[in-house]
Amino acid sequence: MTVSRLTLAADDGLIAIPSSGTIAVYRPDAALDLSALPRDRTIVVHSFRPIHDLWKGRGWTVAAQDAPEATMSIVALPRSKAHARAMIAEACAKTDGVVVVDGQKTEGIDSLYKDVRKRVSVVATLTKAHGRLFAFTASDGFGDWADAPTKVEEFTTKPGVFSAEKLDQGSKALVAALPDKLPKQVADLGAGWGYLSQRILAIQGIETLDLVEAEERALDCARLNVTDPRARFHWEDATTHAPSEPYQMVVMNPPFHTGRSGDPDIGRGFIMAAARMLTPQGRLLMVANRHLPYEAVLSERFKVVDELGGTPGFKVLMASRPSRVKG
């Protein structure tokens, strides 16, 4: 954990930490230093389950999405500009005091800073470590930035969730490869806002489909998009999800990015989790970018691995009969 711009700004007197009242911190990443804040009056707001649980495990009070009324709110910049704007609008609506925004240049903090300055006077700013922190008094002039659902074809999405503005080509390739019949108990790991799940439920044979998704904002959309009573929704990290009974099939389009960096280990974690969740004769159907080297871990965890096709950019893989390997 590195010293944050927040700590530097507080130590230098650029911002004053309130002596009373609640402080809300929106979507801090795991490395953000919150030591300048009073733990007993601070609420971390994070809807991504692994980071939500991490802050909770560190002893902080954590909320999934419902930010509290606060005397100060701190917004940690997400990748999505629309999501950043929505968080600033929410912070302004719920804060009776100063709103602080902090982020890296690579995430667009300078552009957002300019946008905010067109609406309000900035009372403090600090540039450090390839990023910027700025603060302003909460204003009602950000109502047009408020969180609003968007549409992708007939599906409801939200700013900041994966594939919020258009259908993901990998998911489309996976849908094209779905068989004509599926077993009774199926899971969609990393279900997102429900496109793949909706298509799965249209196939003969399914009795239950578990949608497992770590981002609650996406799962909220999935609940609107997938209204079939056979669907069950789980706000959980797919890599640690533990079903009450093994699945006969897992279908997934696993993520492979951490921030802006590619990380194949995420997909490998999904594969290992799927093998653990399946019956001895269970099958995994997944899609991945063609350059991602998943075949090795699939061969370690399953007795049979086949490529079913795909597109020039994506491969669809079927693995069956998971090996009972610990870890």
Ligand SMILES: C[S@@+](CC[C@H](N)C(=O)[O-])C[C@H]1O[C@@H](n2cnc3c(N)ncnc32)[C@H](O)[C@@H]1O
The other form holds:
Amino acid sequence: MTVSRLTLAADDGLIAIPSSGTIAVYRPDAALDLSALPRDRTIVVHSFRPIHDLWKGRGWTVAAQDAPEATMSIVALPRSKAHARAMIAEACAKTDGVVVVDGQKTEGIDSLYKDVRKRVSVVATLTKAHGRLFAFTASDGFGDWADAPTKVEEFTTKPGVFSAEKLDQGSKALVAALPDKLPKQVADLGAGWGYLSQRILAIQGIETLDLVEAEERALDCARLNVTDPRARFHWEDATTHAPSEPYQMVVMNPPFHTGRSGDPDIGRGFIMAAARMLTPQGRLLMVANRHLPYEAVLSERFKVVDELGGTPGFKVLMASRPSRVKG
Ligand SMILES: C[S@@+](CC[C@H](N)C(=O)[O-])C[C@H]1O[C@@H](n2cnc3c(N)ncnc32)[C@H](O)[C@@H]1O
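Next block: the form predicted together with this ligand, after the form predicted alone:
What follows is the whole complex; the chain from before opens it.
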């Protein structure tokens, strides 16, 4: 863990950590150094389950959403600008004191800094390590940035969730390849706001569909979009999800990004998890960008692997009969 701008700013007296009251930290990634903060008065707010659990495991008090009233709030910049603005609006509404914003240039911290400076005076700023930290006194002038639902066709989405503004081409390719009949127990791993799940439930045969999603903001939308009583919602890391009964089929459009860079290991983790969750005759139906090399892990974890089709950009793969591999 490298020393954060937060620690440098606190050590240099650029920002004063309040001596009483709660400090809220919005969405810190796993590598953020929070050592400048008093652990007994700090609440970490993170709705992405693996990171939420990681902070909890390190001994911090953690909330999923709904940040606490605080004497200082620290916003770690997310990738989506609308989500960042929503977090700043929430921090302003809930803080009696200073709001600190910290992020990388590649995530758009400088443009957010400019936007904030148009509304309030910034009391401190520090640029370091390809990023910036700035601080201002919480103001009620950010109400128009508050979190608001958005729409994709008839579906409700939220800023920052996957495909918040338009349907994903991969998900569409997978929907086009869905069979006419599905088995009784099915799971959608990384279900997002529920587009795929809603389409799966329109196919005959299903008795239960488990939507497993790590981002609670997305799952909240899925609860609104998928009202079928056969749907069950799990705010969980799909790679550790353990169903009470194995599934006959897993359908998924797995995530393939960590931050801005593509990372096939995430999809490989999903494939291995799906294999563990299936019955011996179970099937995995998935979509992936054509350039992502999933075939090796599929052949290792399943006895039969076929490409069902797709589009020039996406391949739809069916893998059947998981091999009983340990791990
Ligand atoms: C490519 S999107 C697919 C969303 C949706 N199924 C669709 O087709 O529109 C992948 C989803 O996986 C979620 N995700 C990422 N890591 C996860 C994890 N470890 N466990 C469960 N879900 C995860 C993301 O939040 C995102 O919603």
